[in-house]
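One chain comes next, on its own, written out as structure tokens in the form predicted alone.
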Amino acid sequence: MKKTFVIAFVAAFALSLAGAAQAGNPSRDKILSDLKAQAGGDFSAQRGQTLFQSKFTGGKEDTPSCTSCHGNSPQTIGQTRAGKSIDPMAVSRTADRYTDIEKVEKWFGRNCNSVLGRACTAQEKGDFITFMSQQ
């Protein structure tokens, strides 16, 4: 009886985890939904990739692109100018990326100003998160 209960419990738990994984991350989904409402359109992983890889002239000279600190691949560990490690940007490597609205706003605020010399738009944020969610 106990063994059957344990097996049933483990199976139910595993199914619930699988369902949660397929459903995406509710926090990230909410953030993207809110950004979509602000942007007024759909997001593009291709535009997000372009934003990640492009070089800009409006920001700081030592950070002309996201790749300046985050590396050429979202899968790899990045490094700040001060030498501190940055977890990979790819959701597949850092599962809790883009799930906390306060962190999302903090880091987009800091990094967009550093790279672009201005705040990112809701469209740019959504495109970027969409790209990173597919990595």
Second form
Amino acid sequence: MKKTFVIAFVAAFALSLAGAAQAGNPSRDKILSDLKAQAGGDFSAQRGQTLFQSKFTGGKEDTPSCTSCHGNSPQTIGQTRAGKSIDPMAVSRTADRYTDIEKVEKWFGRNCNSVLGRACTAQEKGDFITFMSQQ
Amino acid sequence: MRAILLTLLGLGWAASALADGPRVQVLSDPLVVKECGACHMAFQPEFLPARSWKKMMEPKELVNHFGEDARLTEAERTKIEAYLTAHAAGVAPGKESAKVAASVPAHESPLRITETPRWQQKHRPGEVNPADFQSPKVKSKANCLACHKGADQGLYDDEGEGNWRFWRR
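Having seen the form predicted alone, could you now give me the structure of the form predicted together with the partner chain?
Once more the chain from above appears, this time first in line as the rest of the complex follows.
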């Protein structure tokens, strides 16, 4: 009886954790819904992953890919070209990622130009954030 | 008696150490620390002349800031430029500020601190092993903190291996 109770308790706790992880963040949800209104379509984590990992030639030569500074995995700590460490991009590792619209716009604005040589579309930003939110 | 003398000696050393303090002004403006410190340590503005900062902060320079786009809003840009030029080499008080200013020829506006004669003099081979800059822990000459552990607090005398240089003085 006691054992059953413990198992049930642990299971309930695990479920609540999983629920919390998927619940998202109101600020991030708002950023995503605004991007969706602009993009018009659904976002794809798969496309976000491709964007994160691809190498581009249109941008600046020192930064051909997001991974040039952020590292090959969203889970790892990145490093700027000047040697400063960058918190992981994955929401599971850096909880406040993509929750401040000004910060989001500032860094997509800079880094899309550095890496792709152009601004990112709302579709690309949404795909990217969707991918990172699931990491 | 001997204990008292030793204590006094110790106090004297501590006082001189404190007086020595940071030889470079600590950068305290929150906007400058946040924006300039996002990708690299926020370098103290007295390491470059005001004309260098003015050039660096031009919008066309900022979109290609040492190979990266570092654009700012116009409000941020003007505030940061005002701070940097008001605390530049030769403008900020202190010896280091004056030495940097004196080292840069009047017709030059270097954008890299590492291009100033003052920086090069202090990091010349013999003073610093050039290979150390290639170490993965250092990665870049812009990474002051890799060796100067107190750099962001204006302390550049530690040399990274304890405070031996500090003690020697």
